[in-house]
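Next comes just one chain, in structure tokens: the form predicted alone.
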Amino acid sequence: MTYTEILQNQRDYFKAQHTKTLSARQTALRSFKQMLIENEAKLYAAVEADFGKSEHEAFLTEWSILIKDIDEALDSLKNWTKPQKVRTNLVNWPGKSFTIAEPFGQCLVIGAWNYPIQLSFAPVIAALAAGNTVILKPSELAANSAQCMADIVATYFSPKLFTVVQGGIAETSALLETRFDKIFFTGSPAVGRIVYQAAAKHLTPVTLELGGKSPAILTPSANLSVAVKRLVWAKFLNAGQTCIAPDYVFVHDSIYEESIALFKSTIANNDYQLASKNYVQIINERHLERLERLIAKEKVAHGGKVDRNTRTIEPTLLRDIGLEDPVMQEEIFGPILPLIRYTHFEEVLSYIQDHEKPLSAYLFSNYQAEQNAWLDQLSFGGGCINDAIMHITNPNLPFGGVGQSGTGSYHGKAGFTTFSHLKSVFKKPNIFEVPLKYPPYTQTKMDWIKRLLKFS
């Protein structure tokens, strides 16, 4: 079956109103949850085959997040789908005004490889909750996860509602030539531009979840041991292959050496290795080689070893990194953490402001003035004060980028909104008519209109 045929079947299914009712949406979400629960072990096995990722980490970063997304949607869907009353202005009195969140229709979700299950299925959950049909194109780089998702989705869902299409660049390009009502893409800014350009041909609305160099700042007022512990976990989770991982850390000169010592000891205590079931592989050889080129051997403070047989890189600290060094010119997306000395807080903020707006930003400081300046002066998708990554775990916080790091957001109600069009409706009764808007126009009518609108 061609993409055009699949999409036409979904279009007919949607047009027949099969997806829009509250009960239909709830049924789809319950089926999705059942699919995840009954195939939990298969999903864990798939991501382990792709990354060597343990069940513990797959549960935390993939499966459990999806279950919570579904539960949140099931608990809230009745309220989300209700018409929302808004105030009616005097000009339209008497009358009622309200908005209705209606589904776009046929949605294309293009998933990412780094968290292949979660980053593919989470937007699908939001799209189904909003009453759409979905074609999911998972990343071909995580091939085992893609095949697993295709297999289980085919068992639990009619392709008229939700189906998985596999393939690489050619298949994705063919999908993008087809007209959808909404496209959701997670991946790199470079590919995001291609998706945006393809969508523009059909004026299709797009949500882009991209990336960038997410900065962290470690100040003298921070609780140093706690800050380092949280930064190490956030950076080396999934071997650094996380779009919101701290990409580099500005460390104040007065605590620089102490911080390096703490980073080293924390990494050692965490025992990052495949055998310990708390570390993962780099996705493929190409990315392994790219990351290896970013490791300046003379600046390695810890780690730095590359094992091609296991496709792993030791958690690596780079010290005395300059802002013009190669590792600062691109998103790292791997287990390499540059530590940059700084003296003046304002200079750090200025550097971040002068570069592309990041997907995330992190500040470790207990000084209120620094927190205020960081919040006021920096633009970023989302972030944390005295923590890292954990903002993504709160469904009440919209997740998304700004500028080069993305457009739009999702998670919780934000995901429902992303896959919905907010339709505005004004309802007028027949019992009363204000004659002021109708001809013939007179000065008296104009005077009354100005009084009512408070122009005089």
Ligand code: NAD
Second form
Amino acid sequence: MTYTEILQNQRDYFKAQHTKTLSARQTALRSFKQMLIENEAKLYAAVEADFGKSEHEAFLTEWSILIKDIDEALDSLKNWTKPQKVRTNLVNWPGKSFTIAEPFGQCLVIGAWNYPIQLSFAPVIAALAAGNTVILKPSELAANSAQCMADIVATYFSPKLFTVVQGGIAETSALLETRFDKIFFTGSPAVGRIVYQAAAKHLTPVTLELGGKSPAILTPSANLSVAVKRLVWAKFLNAGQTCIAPDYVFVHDSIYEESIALFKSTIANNDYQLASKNYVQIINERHLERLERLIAKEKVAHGGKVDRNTRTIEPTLLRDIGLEDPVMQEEIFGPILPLIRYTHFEEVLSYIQDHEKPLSAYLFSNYQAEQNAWLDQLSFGGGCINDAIMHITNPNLPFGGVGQSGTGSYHGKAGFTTFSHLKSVFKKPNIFEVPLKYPPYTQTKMDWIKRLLKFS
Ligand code: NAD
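May I ask for the structure of the form predicted in complex with nicotinamide-adenine-dinucleotide (NAD) now, the form predicted alone having been displayed?
All chains and molecules follow, beginning with the one already shown.
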């Protein structure tokens, strides 16, 4: 079947009102949950085959998040789908005003490879909750996960509601030629631009979940051992292949050496080995080579070894990194952590402001004035004070970027809203007619209008 035919079938199904009722949405979400539960082991095996991700991490960062997403949507859907009354202004009195969250229609979800199941399925769950039909195009780089998702989705869903299309650049480009009602893309800013341009041809609304360099700042007032523990976990989870991983850390000069020692001992304690299942592989050779080039041998404070056989890179600390070094010119997206010395907090904020708005930012400080300055001066998608990554786990916090790190957001109610159009409706009774808006226009009418609108 061609993409156009798949899409036409979805369009017909949507037009016949099969996706919109509360019960249809609940049924879709329950099927999704059943699919995840009955295929939990298969999904873990697929991500392990792709890049050695353990069941522990797959449960924590993929499967459990999706189950929680579905449960929240099922609990809240009745509330989210209810028409929301708003105040009617004086000019329109008497009457009623309300908004209805209506589905866009046919949605295209394009996924990234680094959390292949979660990043593909989470937007789909939101789209189905909002009453849409969906075509999912997972990343071809996590091929086992993509195949597994395609297989199980075909078993549990009619392609008229939800189907998976596999492929790389050629297939995605062909899909993007087709007219969708909403496109949700997760991936790099470079491809985000391509998706945005393709969507513009059809004036299709898009959500772009992109990446970039997410900065962390480690200040003297931080609880150092706690901060380093959290930073190490956040950076080396998924071998740094996390869009919201701290890309680099500014460390205050007064705690620089002590911090490096702590980073080293914390890394050693965490036993980052593929064999112990505490670590994962780099997704492919191309990324392994790209990352290897970013390791300046003379600046390695810890790690630095690249193993081609296992496709792994040791957790690597780079010390005395300058802002002009190659590792500071691109998103690292791997297990390399540059530690940059700083003396003035304001200079750090100024550097971050002079660069693209990051997807995430992290501040480790117990000094209120620093927290305020960081919050007031920096623009970023989301972030944490005295932690890293964990903001993503709260469904009440919309997740998304700003500027080059993305546009739009999802998770929890924000996901439902992202896949819904808010239709505004004014309902007027027939009993009462204010004559002021109708011709013939007179001075008396004008005077009354001005009085009513409080212009005089
Ligand atoms: P990518 O942009 O290379 O690929 C993403 C998707 O786009 C894939 O499905 C791929 O098949 C497709 N694609 C690739 N090239 C294309 C082209 N020329 N035309 C059309 N489609 C194309 O990204 P990636 O390598 O999968 O992921 C890494 C990037 O994604 C990083 O920048 C990371 O920060 C970002 N990311 C962001 C989030 C987020 O939630 N904001 C999550 C994960 C990853």
